[in-house]
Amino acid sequence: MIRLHNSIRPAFRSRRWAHNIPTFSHLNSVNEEDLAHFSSILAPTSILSTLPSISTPADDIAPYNVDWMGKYHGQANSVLRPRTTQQVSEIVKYCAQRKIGIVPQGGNTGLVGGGISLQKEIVLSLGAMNNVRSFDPVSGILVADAGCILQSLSEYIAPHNHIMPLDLGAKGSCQIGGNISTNAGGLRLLRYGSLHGTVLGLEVVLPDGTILDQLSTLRKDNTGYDLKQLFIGGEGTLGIVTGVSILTPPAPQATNNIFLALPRFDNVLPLFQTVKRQLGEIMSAFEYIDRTAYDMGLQHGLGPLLSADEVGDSQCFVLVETSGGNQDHDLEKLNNLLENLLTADEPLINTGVLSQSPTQFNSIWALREGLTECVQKEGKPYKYDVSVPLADFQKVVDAVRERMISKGLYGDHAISKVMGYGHVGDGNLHLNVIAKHGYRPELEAALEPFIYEIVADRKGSVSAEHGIGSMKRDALHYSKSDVSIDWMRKIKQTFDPLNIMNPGKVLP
């Protein structure tokens, strides 16, 4: 195994590392008078607070203060649940006057603490803003509230033979506004591109309460600066996304998938090239799973898709999906691909399976999409969503495992598993480091900044699709230059001079 940490460039080795806890001395806590004012804007059922005048049970506030992994714990004493953009505007305007920090929150499915309060900010939950405003089945343009759940939107447009351009494992609970605010990628990015391309317009409440209405349904609008791009991936630090106009593609008439077992990781890159060449325009996903993740999935009831004899000593696995317009055409391409792979003089795969029915198609995807839940059952995961060159996927995973072994932290007493899976088509590795008995400071100290240094050494990104949040703001300099960070601060200062909008997130 290679020791990547020993090859870190001096420029990175010299950088200081610390998780600085931000102080919000410029902000005020929510008090009874504030709640009285919010009560003039919202219905009583739309306000939760542990303050005496409302006395919401702590258990009812907890889901807004703790992320789904149980890693980040917020301090908010009050949660507001507006139903309209105008209500959001009035709330933000008042918070700006009172200097009350605001944490916009969607489905709370993030991985980096971006939707959790750090100190005394108020949580503004957008879940009650869940109406579809319009859908044009001719153009495929959907306009919806930010609180709409991704799966609900998929089900809304399915009868019109369209699909959402992004698909995530958390689709049953994540919200489109949160997807946009974190620039979520997911399983369909290879085919349909990022939200920077599919989002046509946004409605945003700015930090002073002004409503920025750029909810365009135009495919082409080349008039001035494209301001919406600042809010895609802005994580609510520049404004609160309340409405979205998004281009949805036609539903494919034929979908298929294959699951392949590879003898070694080195075969993944030439396999990707081969699959792209032979499948061409119908390839819609190319997912990678290492052996540790595959075995974990089997232990928790996923699969098996292949017999143990067929899998043998395979080191990794690949899931390929196709989406096209003609089932016979697509199946012919897939069968030819499998035949060529299995009969090659030096086969890139050990074996593979092609789905023969919708049930088998879903079973193959269930293995890939179920890994996140399996990880949670194994312990508390340190999850690192990074971009690195495909050739380095397994090297990064191996180096992290070796790091924990060298520190005496690998085993059931500390880190029980280190594994990787992700989206090969866009270089996105989901590195999962499982702490069997829970999060501990010494484990995090061994992992960070080591992992960020590895990523930087390979000219990668410390965040591929889940944002920066509070977790990675001190690691931002591993992927962005001082000049870039300085200009980000200037943009933040321009939009939010009072620093009330999701303070302590993104920027160090």
Contents of the next structure:
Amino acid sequence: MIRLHNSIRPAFRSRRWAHNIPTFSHLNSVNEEDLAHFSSILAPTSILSTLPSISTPADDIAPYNVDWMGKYHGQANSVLRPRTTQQVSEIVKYCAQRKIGIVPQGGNTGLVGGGISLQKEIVLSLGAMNNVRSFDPVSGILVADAGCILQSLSEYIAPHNHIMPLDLGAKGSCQIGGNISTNAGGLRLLRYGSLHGTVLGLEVVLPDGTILDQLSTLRKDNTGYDLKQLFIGGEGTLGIVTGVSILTPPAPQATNNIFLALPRFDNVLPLFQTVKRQLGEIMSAFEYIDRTAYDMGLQHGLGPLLSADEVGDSQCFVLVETSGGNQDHDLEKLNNLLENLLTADEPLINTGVLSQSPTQFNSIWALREGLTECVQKEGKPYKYDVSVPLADFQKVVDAVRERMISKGLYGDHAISKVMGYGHVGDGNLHLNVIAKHGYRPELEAALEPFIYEIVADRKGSVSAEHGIGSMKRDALHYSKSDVSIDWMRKIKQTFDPLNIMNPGKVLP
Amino acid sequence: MRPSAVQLLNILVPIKRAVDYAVKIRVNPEQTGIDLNVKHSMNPFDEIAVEEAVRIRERLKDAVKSIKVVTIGPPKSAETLRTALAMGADSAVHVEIPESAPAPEPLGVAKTLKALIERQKEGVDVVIMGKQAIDDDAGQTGQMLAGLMGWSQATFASRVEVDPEQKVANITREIDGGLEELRCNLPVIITTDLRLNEPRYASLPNIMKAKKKPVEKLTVAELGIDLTPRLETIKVTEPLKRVGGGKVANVDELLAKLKEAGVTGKRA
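Could you output the structure for the form predicted in complex with its partner chain, given that the previous block was the form predicted on its own?
The complete assembly is shown below, putting the previous chain first.
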């Protein structure tokens, strides 16, 4: 295993991004000769580079070098945008010979710095490979290029009454290849399961340029080890996903949602149990929003769904979505649930609203999905996407806030808000700690490894769905044993002995 | 028919169940209309009307005696009435027509509403309705009703203020040139425009209460109205698809292309 020559810090010390950019001494930077070679494989419009022979303006390369949050700033001097799998294969083959690092990039909406070039690795963007290869309306099996935007795929299959098995706020920008490489979860996981189940096959370019074609459209195929599972969630460190075969579920005939205001956090768990029991198979999402996040949303023009009187001093909110085959049947279940909730001796909810039309349905979702953008408007966020027991959600948020207060870092001068929202139905909390005036090392030092330790104490995951990227490499051990990490290294060594494929990501 | 006694207002809000605003409209294969096998909900302008009625009550409190909603439609329209009740209306009337019946035309609707108003023992002082339905965009019913009743009318309202003691309503209308201020004697027909208000969501406690509110069922026969359509729709097609533009090299080529397209020059 080629050792990275960055300073290997003891894992319990926090990782300071700005001071820990690795130097990949085993890798070469892109030079003019390399560009000349790429020009022989790719059309001129597929190559961007600040090197003199191409002279792309810095502004045009910038979007590929900065992540969506503006937290991670990459160093790539060149970006390639191949149009075919064959081109990807030739690029990788060449880079393997030349020992040039490659960062596969999709929509660049990742939240853990996984798609950013750390030290002049070349960015290989899949964005120009965006064709749907086939769709079978009977089985719902969709085969598409990795660069297809999730929302575009949804729109493609909608006339055939199918939906994508995953949905997330970034749908207008994220690409299916990236979704798969990060095993994205999202808002529908509760109902349709994870990509490990819905992906039927993959076409992957391996780190030596070989094309691994397992683009099966078979629903069942138990012939040997299921290699695709390694690439799902592999974050581009074992190969580049270029094609996807995915099972899309039928579009529900009836969808509804309700937005509930709860007097206190302790009601969330019993509410979840009640809702699960009474709605049964029609429940398709169960999302949590704490009061801080709700108020922030209102300030930025999301909603209002409820008047201030109705909300009162509700401490948190829950959004429940139902998807079923029959509107009357679903509404009956919903109405029964709501009646039970409101007429109980000790009601679990203060009040709520039920969507009366598709337009209202969309605006209720818009409140939840818009939170991430609001966070960006408030300042620079430290995001911690964790899995902890549902009952501990509020405790974790409060503990972090207390910590910042105790360090004198809570207030408009430093951390202006600490909030939690997320897929409570999956036990997944998105903790957002907002630095009003930008990222600073002492803020990160106060937060990490404090948060990871809280999560580890509860045997949770330091990354429920966002992945590891470059952000959480040194926190991996909080959720996986040394034995696990050791075997992950062996697999990486087998696939990518030269360590050119997204180096510096995932594995510490 | 006399308006009700001084100071107590009875408000009637006619609403329509129309194709939902978010749906992509498609022409049906027979080219006789649009594909109606899609999601329906309360016409957005009617939502605004219901909301305005509820706000009038919030402002005038006990001066508003009743808010009644009415719809003329198939059995499924009952859901739309429930939504209105959940927003704050007190009672509803469902003039039920069969699922297979053709959509009522504005004149038919206006006549039905007239018959209904005349049946109200307590009278009606204010009728608030949407300026148009988003499926047919007719924009005629409110005006026709005012004509049939001989009542004042204020259409495209963006601000409404009712004074029950003076028995007038001060209404601001949106017109092409700007805004027009009207003062109308009650009873009055008001049609709502987009900027009048932002309708509320039906809150759960109100949805529960709505279940117990009365819904009166009537047929058009009972009202003595014949809703047979007087208009025949001959054909419905989509607008021509927009073709891309083209670039020309110079003025001569431009003139040649214009001639090709049949555009002839004419002296001003």
